[in-house]
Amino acid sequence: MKHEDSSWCCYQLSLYRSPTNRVGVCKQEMLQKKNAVLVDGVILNGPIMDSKAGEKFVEDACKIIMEEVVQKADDITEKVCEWQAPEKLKQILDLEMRDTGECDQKVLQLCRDVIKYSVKTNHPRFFNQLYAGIDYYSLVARFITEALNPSVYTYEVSPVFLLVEEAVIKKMIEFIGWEEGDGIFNPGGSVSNMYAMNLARYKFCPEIKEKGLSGLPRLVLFASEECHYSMKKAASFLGIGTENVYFIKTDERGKMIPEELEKQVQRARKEGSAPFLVCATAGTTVLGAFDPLDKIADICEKHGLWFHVDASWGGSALISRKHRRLLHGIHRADSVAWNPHKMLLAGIQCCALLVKDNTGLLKKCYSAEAAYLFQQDKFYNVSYDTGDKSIQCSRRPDAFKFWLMWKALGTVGLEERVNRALALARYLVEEIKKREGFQLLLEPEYANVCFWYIPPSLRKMEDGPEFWQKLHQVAPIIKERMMKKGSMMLGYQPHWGKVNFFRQVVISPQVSREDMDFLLDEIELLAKDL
């Protein structure tokens, strides 16, 4: 009886791949050979992986990636997402892991399913987050690093990627405006902010590294009301305490008010606390606001406080000669967080903490001097073993994708991306002003365009609590409809007493003027019955 269907093939192969059958067959074959070595029931002769089969699987999988991801990245006829409820998606994907392995044919189908039901962040109409789009050079760099599987801590195991990171950090430091400095790539801007907070505390009281928190005064830090939530998380994680984060009032545009910062610093001193850090934000998450860095730097210098700038989102404006004015004064910062995976499309994740100090402060703060990694009697210059500056041991070569992309596009190409994104944001703002039912929250200064859509049924309603209560319900309904349709993805949120509004973010170079028009048309279409 012949069985030619794929399920039978998978069954037969799974029998061979099962721990008992496969090992049993291998044992018999290997033991028949001369000099077979058996230890604890395990044959040690020869490899147990079929390299040719593995290479074929990689080749087939790469073909799927090309066809279903890369080639469809800029296809607006494709869905942004194929929405499924969690319980149904669990059934579709068959998430259970079993004792016996699946055949390659079934695993490749799983790859197709994973791609199908994942959100297409490369799609020109994915506007949901502060990252989007595809950069082909960065993508190839990620393929390379995934294939090589390096860890960036010592020169002996990662010579190329350590030199690349050094070169990228040096270039980023130049754009900040420092003559020298130091830095490290981290898994996310949140981690960079935590690094900076801990580094500032170490500078303030170096003995904390060995003696811990006992005996220290009450440490206080300052950040704006619009700062990233990672500041609270870092304060909690480091044992500083969230109550010791003083949130400074912001103006109507979301910028920190320097006079309020001065008041809070003086208040902390009167309370007997020890202020040590101010965190300014260059490009807030929701409104895209840039704090007045020069004025904040004046206060930090006056009171001897570490000045950190969270430029995770807005840092890439430094690449643009036209828009770098948004970060005027950043050269006075002691540390900067900057995420090239956002506006510059370097691919998640690509995040650097940059430090003005060049005396080894970063290494002094974080080093543990592991003797099995950082031997001082190696045959090469051990100053290239930079891993001890990190809280991680294993660390990904995230700088490489930024470097390869930068090499391919040049600074001019990166600058063009920033300028185009902000020009498209300006175009959208002007179109919003022309259309009935759309209302800007405020005039943006970056790529964050925040607005309400007021459906026909609410346009003649009096401005009052009932109006705002009903408007609050509009954005979630439109968001649900767009996701279930798969036409686009756009974020919404309430913010500081304001009811739900949309936040549209322009990043991807695949985005065009037509996509801006589509966004507004689609919102009107999805909400026509509201």
Contents of the next structure:
Protein chains: 2
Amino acid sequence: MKHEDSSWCCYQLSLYRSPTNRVGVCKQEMLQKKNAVLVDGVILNGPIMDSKAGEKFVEDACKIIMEEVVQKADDITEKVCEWQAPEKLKQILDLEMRDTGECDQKVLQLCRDVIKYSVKTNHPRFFNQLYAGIDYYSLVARFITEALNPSVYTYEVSPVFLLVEEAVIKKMIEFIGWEEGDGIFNPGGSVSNMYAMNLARYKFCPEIKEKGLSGLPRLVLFASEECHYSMKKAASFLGIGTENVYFIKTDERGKMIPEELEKQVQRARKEGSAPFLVCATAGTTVLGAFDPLDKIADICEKHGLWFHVDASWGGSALISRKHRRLLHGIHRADSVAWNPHKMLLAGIQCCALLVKDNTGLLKKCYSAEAAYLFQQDKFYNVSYDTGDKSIQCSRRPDAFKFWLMWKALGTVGLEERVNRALALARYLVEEIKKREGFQLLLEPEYANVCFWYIPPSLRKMEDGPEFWQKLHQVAPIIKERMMKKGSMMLGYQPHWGKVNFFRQVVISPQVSREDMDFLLDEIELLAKDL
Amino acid sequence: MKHEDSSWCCYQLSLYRSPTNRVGVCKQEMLQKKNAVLVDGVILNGPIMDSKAGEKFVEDACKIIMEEVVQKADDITEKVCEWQAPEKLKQILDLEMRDTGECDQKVLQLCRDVIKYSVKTNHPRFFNQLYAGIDYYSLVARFITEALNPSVYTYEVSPVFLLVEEAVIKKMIEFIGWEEGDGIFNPGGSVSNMYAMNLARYKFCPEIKEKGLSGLPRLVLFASEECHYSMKKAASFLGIGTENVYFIKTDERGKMIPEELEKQVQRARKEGSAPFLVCATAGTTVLGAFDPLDKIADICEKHGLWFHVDASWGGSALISRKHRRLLHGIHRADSVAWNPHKMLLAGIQCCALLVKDNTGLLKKCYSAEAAYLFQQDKFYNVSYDTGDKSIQCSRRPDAFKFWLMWKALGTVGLEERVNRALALARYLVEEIKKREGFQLLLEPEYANVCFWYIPPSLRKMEDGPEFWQKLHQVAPIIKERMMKKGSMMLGYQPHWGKVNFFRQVVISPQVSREDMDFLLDEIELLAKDL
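Based on the form predicted on its own presented above, generate the structure block for the form predicted together with a further copy of the same chain.
Now the complete complex, all chains and molecules, led by this one.
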């Protein structure tokens, strides 16, 4: 049953929706109806929204989304992107927000344009970032989330999503190899690393929560040279300072050298500073390297340092019986960041910070005990009101999309996804070795395949500064050409003195061997005149 | 055109989807096909996903979402919540994630259950939080976001969403009254306040980014007693310390008293600490109070303090020509937090931190210049790669949902929404005054209507500690009853020595006068024996 007085609903809309596809009713007519209540010039009878028209709009839009995004997700004849330069795209899209609204037909056209000019990150040939592809189950979970519009802080307003988060965290903890623990989903690996850093600091000196860092010795933390840039962002944001991140040298494969870590910890102690945290990386962003966790754990134990593992990218290998050895020793970590939105396709964002402690450290560190939200005299067990563990107030139910996907695919299905991505990366590596003009940076251990393409004109040049300088310019040119053609997307970057090289990331289950072959063929084609 | 080799797709699924509704193909058969490529035991031909079945699943699920959520959003005969205690709900929902997946029919049933037992935050009688209702345009934008799965950091991967964010920020700045400025969408008002605090600190002493707070004088910031609890969370997280938030007394309406601020700034100076920031609140969480921005701006100017306005809740009044006077003086702020996901229904989360500075302060403060993401040798103008202003790496395109809604409704439509919500609140206040047993805490100036319900048995009691002690227990009982009945949801809390009272928040355009009357009738009904 709808509101009895729903005939009121269209009037106000008609005021500002012109031209409109909805039927307006004149104000005078409305006021003549019985029970009309006018406050501050606003008629308060009945709802203001025309729900039938709204539902129709949602249905029409869903049809467009199905046709233009979902059904095209595995269509390799579609473009990955429809490139337009910023100034041109501004002209094409009608960005201006005006006093009067647009009719639904115009808004639907806007939706089409937004889709058309957006990069298709679920296209089988989108290899540009550490996420790609489409998972139908997680997608449905995300649609449900948006329709229900929940915020996860109290059991009272998010009963299902709080229980789901608890179950997912428990399961992730099981895969890390802890007997118990705690955790919280949050908006990204960067934020997860911040959570861990603050938690380690709290454990080191709980008084910092109230007193702050002023007057304390300089806190120092350690991470490899190859760690994610969020370590610097976190150190700056948390008032620790980027200079107090001591970067540890890595070996030729990008892994932290434990002996170098030991040296730096001793150096920090000698300087009179206060080392408190080591951040190892399981799956570095560029090279996909895994730090030797077990050896790093030894050093942390020896020096009493919090051991955090940033497994935002590599954590998903824990699901694979074949590949979880990459993270050998992770069970010794005090905290772990793990993003199922990357390798496992849970959708941006789906990131957990997991903590081994089970004495309520997370809550003690983060709680502010807002009385208006976390009332203690509720009629249910308020230990389910977990929102006070968060730095956020409103929080999205990101665990839910991972949960629904896991329910549908099973652990074995998730494992299959990881195994396949890594087998495809392995296939690509072997193909690269066979082809003239392609050169691997290093043998990868994960899904990051880093390589140079040496175009025909450079193949006979002598090795030397001029060669590398010229090679440095090749990847950006190829990238520009592939973007403008829209045939695929692939990242490049310089790295620690190495000139621009491609980083190919294999994730999506929509991808096959044929796409790997295409990638190499296409680079050759795009660069044949270089 | 789909992948040529798509006949391969079903094999691996059949391994672990049992019982399954999809046709499996035996491995032997697959391997006999031409070109079979097997790496590490994984067949790499064709995609692993059965996209037709996946699309069918999404379509079936969308039907459920339309019927069970979207079409019921304005149906007052539906329950707001289907209450179950945590232990019982765990039994009902099959939370366990297993090795093998469930068939699509089972997953669809799970979706139904998730919806059934979730709180309907878009129900016309959900008054529990600072968000409510449904907006069909923002909902569609959110569905598009989920389908496209973008991350907003570089123009290359998010061309449309970066331009949209730029346009929305520009428009919000216009409504604040600044001539120019900068900003970033981020996951919540709490995080926005953190951004502002760190930015103010950076402006105060840029070296903190590299050096940290160690060895510096104690930084002190000021906020009213009524400010959001995120101020404490932020001070703790940023290493400033909760004790260094000096809470300023408020008047009887919950507004910061400027003279008290002046005193506290002077006290901080005398103590030798370093005051750097004043956080005013425009729309406090419980009372909906607006601090006197213009007078606070005078004090900030006088003392050279950064002036931040937490307008997470109240910012939307800027859209209303009638009500924007509540924020008089906001144009003098250095930064503003504003959440369109609250009063304007943009969907959780949609929150901007806006900054008056236009010299690149935001970028200077937050950048880490990751070479793998923010390459400087791209073929387009890299000033559009705005992701380095963020504390996040992956970031959702939250501006987009606000933009699409604004396009559809126009400024006048958004204004209408604010005016109507405040008119409904005004109507409720007048009704409360008329009814026996209801008592207002204070005359509200925004959409928060705070009141006690005094049940029959307490009406003749003498005013005194016993009366208030008994009254304190009333709201939790009524709340329990309304939750178990599922007829509506309404928050309560104690506050600064005042015993438990209800906080009614009016937002949704689906709400009408009839719902206000119902609210009061229902409280009377639920509490008639108390």
